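Below, in structure tokens: the form predicted on its own, a single chain.
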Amino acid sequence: MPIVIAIDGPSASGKSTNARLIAKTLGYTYVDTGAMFRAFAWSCLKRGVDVHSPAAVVAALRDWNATLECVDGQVRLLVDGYFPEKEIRTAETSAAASSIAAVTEVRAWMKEAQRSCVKFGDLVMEGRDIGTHIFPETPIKFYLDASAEERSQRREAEGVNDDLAARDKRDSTRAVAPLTVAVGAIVINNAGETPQQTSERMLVEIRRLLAERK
């Protein structure tokens, strides 16, 4: 069974940056599960689907043409053979992704797709429910966090104006796979740290846990 490193946490907690750094250091495949939700959200918007209607979203889910591929060590979800790399980063797509992510059938589809990523080898997978819902069995789990104020500053530095408080509330109170600290997860508050400092702290723990597996 391939090794899975699960990294969860709220928006702007450093999940993506640190997951990339760790995947590159270890030679593992990187999986951004948020990008997968965004790809479906973008597909819905492109097709004129009402993303606030669960019934409409489920109908769209049944007939969309999606495939997984691994390119340069990163898993991508293609829509009709196309990877909407820039399109999924817009504010509109981000808001739509938050809506469709609350639909039970969407999360079930994503869980199956995300678990199938082990076919690409050892993984560093980041999201909001990896350690609790997608790979609860993995012994290598992290939960990254920082204060809402610091995370908002990070978003502003990226030129993004998100209502993180509202997003945190939606993620932590949704009925299906809410954002929470997984049992056995190592919690890291990376306030005031550079990504390199955080990833080094994580790598120390990862190497310890990998050594214990042998």
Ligand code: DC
Contents of the next structure:
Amino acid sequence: MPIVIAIDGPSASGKSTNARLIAKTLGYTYVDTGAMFRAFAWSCLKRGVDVHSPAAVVAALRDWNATLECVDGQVRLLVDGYFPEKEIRTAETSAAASSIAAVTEVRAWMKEAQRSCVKFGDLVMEGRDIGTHIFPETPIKFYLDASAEERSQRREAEGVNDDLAARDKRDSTRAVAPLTVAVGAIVINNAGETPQQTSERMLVEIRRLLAERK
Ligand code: DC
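Got the form predicted on its own; any chance of the form predicted together with the named molecule too?
Below is the whole assembly, all chains and molecules, this chain first.
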């Protein structure tokens, strides 16, 4: 069974940067599950689906053409064979992603797709519910965090206009698979650290846990 490193945390907590660094160092496949929710949200917006209507969202889910591929050690979700890399990063898509992510059927679809990623080998998977719901059985789980102020500053520095507070509230209070610290997760507050420092701290823990597995 491939190894899965689960990384969860709120928006701008450094999940993507650190997950990428760790995947590269270990030679594992990187999976950005937020990008998968964003791709579905983008597809809904493109088709004029009301993302605030669960019934409309479920109907769109039954009728979308999505495929997974792995390119350069990174999993991508294609919509009608197209990877909407830039389109999924707009403020509109961010807000829509958080809405469609609260729909039970969407989460069930994503869970199946995300678990199937082990076909691409050992994984570093980041999101909101990886350690709690997608791979609860993995012994290697992290929860990254930093203060709301610092996280907002990071997004501003990236030039991204994103209502983090609203999104975090929705992501942690929804009924299905809300963002919470998984049992057994190592909590890392990376305030004031560089990604190199945080990923080094994480790699120390990962190597220790991998050695224990043997
Ligand atoms: O990580 P991100 O900001 O790209 O995620 C976009 C939205 O998708 C986020 O607001 C909540 C949702 N999401 C989720 O509910 N579960 C995940 N595993 C990943 C993302």
